[in-house]
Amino acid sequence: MHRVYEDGGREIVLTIFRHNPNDEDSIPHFQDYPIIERPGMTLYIALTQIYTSMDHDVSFDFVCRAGICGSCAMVVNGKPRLACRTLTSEFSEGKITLLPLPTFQHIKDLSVDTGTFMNAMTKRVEGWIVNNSPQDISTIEKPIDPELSDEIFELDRCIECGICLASCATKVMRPNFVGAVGLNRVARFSLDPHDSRSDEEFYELIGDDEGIFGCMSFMGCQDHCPKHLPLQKQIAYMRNKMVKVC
């Protein structure tokens, strides 16, 4: 039973995975950090408290602290989540175990390299507007129907945190699988009327087992997406289009 203080705080324990793969003497292990929880405390705040007052060597990532950048994604008690959007009060027993996201290159402790994969994925699926028509910058851009614009914007809310990949069984088995993040990107541009690519051209990008046909529909990506994107709907949408091509 954890001690509860008069001001409403309670003692909790964060168990953090520690390892530096670049240090030959570093042995993977878990380290406990007891701290006093305060109202409204997030895992990001708890980790910052540990770093500033207990252990300057603990590594974790953050940028925005508002659930926008996706940098602080990590595995929390077995599930991938954003540290800045996860309250310590959600864990009634006061015991929280933190590990780095799987499937990405491990940097140190809770830090992983998501950028290398996301950059390669963007190039793989050509995640940008492709339009070979002559462009005249003096004219107004072709308008989009508001309902379609909202649908495209919904997919643009992806923050590339990597949680969908960390939740994906296919990604574990196939390291080159583009994952829900890549398929969502393709779906976004296939909807955009400014993009002139045909279904046949999109098929060349994702029409294999490392693309649209690799998904086994276990729903892990959608179940854990912190932005609640309709990932399985978009994957089904793209699979239906690609099947018609092949």
Contents of the next structure:
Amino acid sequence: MHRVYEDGGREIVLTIFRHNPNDEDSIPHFQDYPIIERPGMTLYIALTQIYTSMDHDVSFDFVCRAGICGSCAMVVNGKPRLACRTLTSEFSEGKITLLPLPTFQHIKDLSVDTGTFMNAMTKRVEGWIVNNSPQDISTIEKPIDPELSDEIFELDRCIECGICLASCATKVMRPNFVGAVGLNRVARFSLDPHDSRSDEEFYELIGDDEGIFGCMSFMGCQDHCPKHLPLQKQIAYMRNKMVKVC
Amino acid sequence: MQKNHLIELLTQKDNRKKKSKIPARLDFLQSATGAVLVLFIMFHLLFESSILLGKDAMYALTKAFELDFVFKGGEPLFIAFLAFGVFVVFILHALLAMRKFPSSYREYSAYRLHSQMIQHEDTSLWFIQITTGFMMFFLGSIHLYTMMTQPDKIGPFASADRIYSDTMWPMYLLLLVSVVLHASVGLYRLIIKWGWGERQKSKWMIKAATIFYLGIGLVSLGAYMKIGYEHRGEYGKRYTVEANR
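Right, and the form predicted in complex with its partner chain of this protein, after the form predicted on its own?
In what comes next, the whole complex appears, and the chain from above leads the way.
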């Protein structure tokens, strides 16, 4: 039983994976940090408290603190989540184990490099508007049906936190798999009428076992996505499209 | 070797700089053969459980599959043809599904550790899918080979003798559990993979169907065991409607 203080705070323990792969003397291990939980405390706040008052050597990433930037993704008691959107009060036993996201290059402790993968993924799926017809930038862009626009913006809500990849057994087994983040990106541009690419052209980007046909429908991506994106629907949509190319 | 193949070997694209369409066809075929086998097994288990309605019902159904309404007395060869057709689809499906199996200890270990860490139902279900799939390489082949080579040995007594007196029941017990679980998880994957239906509702319905098919399968196997035990003294003697009156 953890002690509960008069002001409502209780004692919780954060167990953090510690390792620096760039330091030859670093041995991977877990380190316990007992702290006092305060009302409304998020994991981000708890980690900041540990960093400022207990251990200035512990590494973790954050930027926005509001679930927008996707930097603070980590594995919380086995589940990939955003630290800034996770309340410590969700864990009734007061024991929270934190790991860095698997499938990405480990930097140190809870810090990983998602940027290198996301950059390569964007180039690989050509995640931008492609339209080779002449454009007149002095005229107003062609309007889009509002419903379609909403559908596109819904997919644009992806923050590239990497949780879909860390939740995906296919990605864990087969590192070259593009993952839901890449397939969602392609689905987004295939919906966009500003993009002139045909299905045949999209097939050239994802039509293989490291792309759409590598997905084994484990659904870890959709079930852990912090933005609740309809990833299953988008992957099924792209799979149907890509099979029809043949 | 053809030059086009060498170009694909070196560039992963053909001589028009296009990706191969084979992965799309393989993915579609894996699903199509799986769907055919799921449909087949759903009807097969219902038909074999006709023994629960009585020996006459099972006998009549067997004879119908032997086309006794066309050929007097029925022709078991049709069962052998059907079994051969199913065997072809079965082998094709196994061949295509093997592409997805863990191909090394590293892949297997990565999957198992990830699955244990994340505790996610749909991820864990894959272990059942690959384990039962692997078991069926052998169990399914035994059953289908028996049906292809001995199609005349199907009937209330013939099947019961095979199961009880020929000690095939352990194989059938394992096959039943494997095939029902594999077909259930496979059908669920097909639905979400191609976007055929709502996920949670599909999962609930498939869980109910799994219990139903496991139930009728186990009770039917028990019924054949009972008939086989009672018939052990007359092993090999065939069932006739008249003799049962």
